[in-house]
Amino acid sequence: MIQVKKLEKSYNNVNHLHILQNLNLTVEEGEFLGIMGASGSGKSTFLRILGGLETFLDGEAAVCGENLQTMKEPEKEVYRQKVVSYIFQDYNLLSGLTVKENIILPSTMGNVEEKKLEQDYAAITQKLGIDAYENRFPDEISGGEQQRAAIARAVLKHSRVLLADEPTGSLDMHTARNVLELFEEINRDYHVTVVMVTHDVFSASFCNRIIFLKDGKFTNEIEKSGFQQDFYKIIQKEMREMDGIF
């Protein structure tokens, strides 16, 4: 599903700053993977590479058989439309469209039956509590409400891969749980592969596997083998032992 080999990313400034160094990763189809690390560790950059939003210096990265290194921009546009859905930290909603129009727009570009689209939209927005403000514009709602709309937009596409960058960062605990349960549902019922960047232990505990990133390098990983509350404690313990990663 996702194959990354010896991936390198740097900025060609005076110091030739390395952002990602020699990353190797395999993500199986239907996996729910979490990536954790401190601010500036390279988490969001790595996710943007998987989303076809950033280039990289060296190595290989392929998603669903699509080679991200050799893709031209028109091919990346098709890839972003048909293969992956992306949840941005800054929501990335269009100011001239209502919340509902923002959510539905990407899905209308595919070959989706209108009735099915409306049914899925109703189910997702009800779970996330969006129906109360669906006819408002982005600048008329709060940051948390915009985040819910961005999440609904990504989930509605039913892409093979869902990439989520700190999706619960601006949400209250109740809404965050609803979002994470929705991720679990589409991961389980539709076999959608989910890769989520997060610094939050509660959010991470919903994943099946966690990989830690420090100074642009993967340091270690842990897998869920029991109940969520047990995995929560294991993640906490791992973070303490890593001393200073967060």
Ligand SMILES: Nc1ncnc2c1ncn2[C@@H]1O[C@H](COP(=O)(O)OP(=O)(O)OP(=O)(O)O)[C@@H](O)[C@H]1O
The other form holds:
Amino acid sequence: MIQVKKLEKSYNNVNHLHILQNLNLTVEEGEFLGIMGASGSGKSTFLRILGGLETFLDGEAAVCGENLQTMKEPEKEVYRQKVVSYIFQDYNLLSGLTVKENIILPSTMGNVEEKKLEQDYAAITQKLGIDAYENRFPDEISGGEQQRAAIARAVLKHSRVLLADEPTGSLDMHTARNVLELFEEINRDYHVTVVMVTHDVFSASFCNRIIFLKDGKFTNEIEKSGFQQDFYKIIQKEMREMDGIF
Ligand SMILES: Nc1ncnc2c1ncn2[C@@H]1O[C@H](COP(=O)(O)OP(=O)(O)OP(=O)(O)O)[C@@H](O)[C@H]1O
Ligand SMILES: [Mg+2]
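Right, the form predicted alone is done, so what does the form predicted together with this ligand look like?
What follows is the whole complex; the chain from before opens it.
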């Protein structure tokens, strides 16, 4: 589903200052993968590359068979519309549209029937507790509510791959749990492949596998084999062993 080989990235194509170095990764269809690492380690840069939002210097990256290395801008726009859903770290809602318009807009570009779209919209916004705010504008709701609107927008699109950058960063534990359960649901019931960047051990414990990024390199990975509580402890231990980089 996702194939990355020897990926290199530097901003402004400065060779000696590589933000991402020799990244290799395979993600199978239906995985729920977590990416963890210190601030500035390159997590968002990597996710943006997968989302077709950023170019890279060298190596290969393909998502659902779409080659991101050779793809030109008009194709990338279609790729961003049809293949992936993206939850931005800073939400990226359009300020001139209401919450409902923001959530629905990208989905109207697909071919989902209007009635089904309305049904899904109602279920998702209710689950995320933002149904009461649908007629407000983004600057009339809190940061956490904006984050949930950005999540609803991405989930409603029903893409095959969901890329989520710190999707629970502004949420309390209870709301974060609802979001993570929603991800679990679409991952399990619709086989959506989820890649989630997170700092948070609780959020990470919902993933099936976690890779750690340090200074632009993948250092190690862990896989869930038992209960979520056990995985939580394993992630904590891994983070301690990585010398408290978080
Ligand atoms: N547009 C840019 N131009 C130049 N450097 C950038 C740009 N965007 C990010 N960087 C640098 O690239 C590195 C990785 O940034 P990135 O945003 O990927 O980190 P991150 O792991 O997502 O961090 P955080 O956890 O704080 O969100 C950082 O050193 C950052 O300063
Ligand atoms: Mg980031």
